[in-house]
Structure formats: structure tokens, C-alpha cells
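Below you'll find only one chain, the form predicted on its own, shown as C-alpha cells.
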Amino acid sequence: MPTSIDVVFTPDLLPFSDLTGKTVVVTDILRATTTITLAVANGATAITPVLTPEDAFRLAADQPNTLIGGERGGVKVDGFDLGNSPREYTQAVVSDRQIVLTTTNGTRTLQACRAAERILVGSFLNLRATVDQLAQVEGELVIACSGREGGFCTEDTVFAGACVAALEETQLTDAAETAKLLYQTHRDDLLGMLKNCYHGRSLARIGLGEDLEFCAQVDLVDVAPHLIDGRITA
């Protein structure tokens, strides 16, 4: 069991957190970590998060059997194979393929956590699998929320609170206590929370409302993806 749990609400706050030697869970419910989780569960061999579309094109050019995925402003980048909707990452599409991924929020947060000793990828789709891994952590745990364009978002903090609630015998920071309270408010209607949060409303406006229903599913898959040496695998 972790000795303590902290929650960092946005990636802009990560420079103020010393992640050295710690386990970090990165979450971006809408939608990067949900998409990554499903892609790994559906057989993607590795996912490499990068910061920019230019980085994605350059890296994929040197790797055979590689798909490029991601978004800007919620919409698939021109020239990419896939966007950032988890519904696109089916077994038929991603099995035995490598993926290079860049998103507005999630891949930025993954890059910002490189100093951590261990980095996991968490979403509601793999909540139980994530918690099972976290229960084995010895030392300090940080849950890093990707937020939205540097700001706070409800959905990532609710997920953080779900993890905290499952490990509540651990010493909690004020941020972790706050995340737990927010989860307790929304745990009986995660889909309603996603539909009403700012990012969820934005996705619905551009025709991606079905992604909200997908991202609200709990324990759909039993995988706990890890970021090791720049690549996410099972």
C-alpha cells in the first residue's frame, strides 16, 4: 500500500511536484488515457506519446507497421490514421500495430512525468486493474490529471478520487481528499458527470458525444498500461 497519495490537478502544477522515486498514474479521461487503455487491451504492441504532430510524423516514418493517432481541438489531425476517439481503436485496427500518439492534454502530461520511477496509465475503463497495481506500491503515489489546456477539469479529478477512495487507508494530501469528495459526489452517475463537464460539452458540440458514453464505462478491460522508456505497453 502507498505511504501517501497526492493528486496534481493540472500538468502546469507538475513542475512544483518532485516525482523522483515516486509512482505516478496519469489520467486523461476525455480521452487520451481511455484511448491508450483500449488500444493496449486490443493488442497494440506499443504506444509512443509525443508532443506535436510533427514529432508524430517524424517518428512514424522511421517505424514500420505504425499508425499515427491523435487530435488537436478534439479533431483528428490531417494526415493521421486515427483521431483520439477510443471507438476507433478496435482490435481489427490496432492489433499487432505500433501507435504514435499526440493529443492536446494527455500526451503532454505523460511527457511531463518522465522523472517518476514508475508511470501507469489510468481510466475508468481499467479502474480496478489500476487500483490493483497501486495497492502494491511501496512509497509515495501521485495521480497526475491532464486537465484541459492547462486548467482544471472535473472528470480527471473524479477518476483520481476513485483511486483514492479505493486506497483510503493511506495518508492523503488535501488535494487527494478533495478528489475523493468529488468522486463521492459523482460516482453514481459518471456519464452524467461527463455530459455536464466543460470538456464533455465541448466534445458533444463537435459530434463526439458517443465518446462520453464509452469513456464512462467502468472496468471494461483488465490491463494496466505502463510507460517505460518512452513507450506504453501492457
Given for the second form:
There are 2 protein chains.
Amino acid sequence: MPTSIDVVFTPDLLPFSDLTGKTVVVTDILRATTTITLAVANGATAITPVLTPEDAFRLAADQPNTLIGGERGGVKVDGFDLGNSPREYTQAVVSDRQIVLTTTNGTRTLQACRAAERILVGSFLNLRATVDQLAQVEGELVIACSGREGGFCTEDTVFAGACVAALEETQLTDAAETAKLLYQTHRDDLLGMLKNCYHGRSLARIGLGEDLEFCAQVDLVDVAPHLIDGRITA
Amino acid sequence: MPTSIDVVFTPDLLPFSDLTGKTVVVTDILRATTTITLAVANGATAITPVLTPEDAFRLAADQPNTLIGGERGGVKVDGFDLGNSPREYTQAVVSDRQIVLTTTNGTRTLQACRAAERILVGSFLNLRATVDQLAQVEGELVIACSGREGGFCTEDTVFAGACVAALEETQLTDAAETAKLLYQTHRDDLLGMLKNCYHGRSLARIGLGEDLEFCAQVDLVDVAPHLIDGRITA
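Mind giving me the form predicted together with another copy of the chain, seeing as the form predicted on its own was just shown?
And the full complex, kicking off with our chain again.
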């Protein structure tokens, strides 16, 4: 069991946390880590998060059997193979393929955690698999939310709280206590929470409301993807 | 009534908010804004927040009838007249005096809000007076919490939530919704919340537990201090 749990609400606050030697779970429920979780479960060999569409094109050009995915403003970037909707990352599309991914918030958070000893990628889709890994952690645990640029978001914090709630008798920071409260408030209606939060409303407005139902599914898959040397694998 | 309310959890996130034209309430419940509220209510003519003890000594040297107050590590700085405990700022001590104040978190937040059109200073001590002012705001409202360096704190967010809860039918960000939930959870035991939060436990540990009881008092005074041109006055 971890000795302590902190929750960091946005990647912009990660520089204030010393992640050295710690385990970090990165989450971006809408939608990067939901998409990554599903892609790994559906057989993608590796997902490489990068910061910009230019980086994505450059990296993919050197690699065979590689798809480029991601979004800006919520929608697929021109020239990309895939957007950032988990519904696109089916077994037929991603099995045995590599993916280079760039999104507005989630890939920034993954980059900002590089100092950590171990980096997991979590979403409601693999909540139980994530918690099973975390229960074995013996040092300090940080759950890194992606938020929206410079701001707090509800949905990532609810996921963080779900992890906190499952790990009993651990020392919690104020942020971890708040995340737990937020999860306890919304646990019985995760879809309603996703429909009401700022980011969920934005996605519905651009015609991606079906993604909310997808992202609200708990324990759909049984993988605990890790980021190692810049690549996310099972 | 404000058109929208956002809550910013730490001054480190204020650079992501455009405060131009907005009303901002700054809070640092433990203890800077509680102390400021009380000092103003007890007749201090002005409080000037500065970032460092060096700035405080320099500024006070030029001004007659001026006390220097504040803390580092929670305790009074060597050579200062006062620490950061509101209990020290009695009418006998502060009436008709100016005060130069420097604290670890609160004065940083006050500095970081300078772009705002109007800056209020709030605490539980003047909750009703603060809300009465906010109800008349017609544009966007931001409640700026001081947190601890780079991190979220419960007590400031509960105060922010108390303001949000009192201002009905306003558009709320995810952070404002969360603050409101936190207030609803703790409203019936603000002292218990202060005793359990990270900062409250730190203060109790260094012998300042009585400050928690002081800071938990709601509507003790009827002032709504404003920061104008670097000085806080009634």
C-alpha cells in the first residue's frame, strides 16, 4: 500500500512536486488516457505521446506500421489517421500497430511526469487494473490530472478520487481528500458527471457526446499500461 | 449578480486566468486574509502587502506610525512588530496605525491579482460583508485561493465555496462547483475542517492551534477590505 497519496490537479502544478522515486498515475479521462487504455487493450504494440502535431508527423515518418492520432480543439488534426475518440481505436484498426499520439492536455501531463520512477496510465476503463497495481506500491503515490490548460477539471479528479477511495489507510493530502469526496459524490452517476462537466459539455457541443458514454465505462478492460522510455505499453 | 464564477486554487495558476476587467476576491484563511480583515475592522488605516521581509523593513522605514507584521514558516520574523496571528491585531495595537505585511502565501496571491479591476480581501470573519459586495458585481468573478506553495488547500477552497453557495444562479466552472461541494460538506464544522486540513495541523504543531478557533469565526466583523494601488483599506 502507498505510504501517502497526493493528487495534482493540472500538469502546470507538477513542477512543484518532486516526483523522484515516486509512482505516478496520469489521467485524462476526456479523452487521452481512455483512448490509450483502450488502444493497448486492443493490441496496439506501443503508444508514443508527443507534444505537437509536427513532432507526430516527424516521428511517424521514421517508423513502419505506425498510425498517427490525436486532436486539437477536440477534432482530428488534418493528415492524422485517427482523432482522439476511443471509439476509433478498435482492434481491427490498432492491433499490432504502433501509434503516435498528441492531444491538448493528456500528452502534456505524460511529458511532465518524466522524473517519476514509474508512470501508469489510468482511466475508468481500467480502474480495477490500475488500483490492483497501486495497492502494491510501497512508496509515495501521485495522481496527475490533466485538467484543461491551467485549470482544474472535475472528471480527472473524480477518477483520482476513485483510486484514493480504493486505497485505504493511506496518508492523504488536502487535494487527495477533495478528490475522494468528489468521487463519493459522483460515483453512482459517472455519465451524468461527464455530461455536466465543462469538458464534457464542450465535446457534446462539437458532436462527440457519444464519447462521454464510452469514457464512463468502468472496468471494461484489464490492462495497466505503463510509460517507459517515452513509450506506453501493456 | 456576477455573470460567472471561477475559483483558482493557487496563485501559481493565476497567470492562466485573464483577470482584466474582473472582480477578484483573495483569500488565505490560515491566516493572512483573516488577519487583514480583523486589522481593518480594528481600525488599521491601511495594510500594505509586500513579498519579502526585506521589502517590509525598507517600506516601513520610510513611513511614520507603521507596524511590520507577518511570518515565515508560520512564525514571526525577527525584528517584526507582529506575527501573522489575527489574535495579535487587537484594536489597542492596530487602531490608527499603518501595517506592512508579508506572509508565505497570502501576500503572493494579492500581488498576483494586480491585473484585476477590483480586488477584495475575504475570510470567514467577513463572509457576509464580502458576499454582500459580490452580489452587486455585474461581470465575471474570480475567487483566488492562496493554497500552499504550488498546491491546493482545503480551507481556502471551503471559503470560496461559501461565497459560491451564497451567489445563486450564476454560471460556475468545474473548480467553482467543487468549492461549493467542499463548503456544503464542511459548513457545519468549519473548526473541525481547519483542525484536519494540512495547514491547520502544521499550525497546531507549532503551538498556534488557538488561531484555528479564531479563523473559524463567521461574520465576526462587518468590513469588506479592498486592495487599491497596493494598499488594503476599508
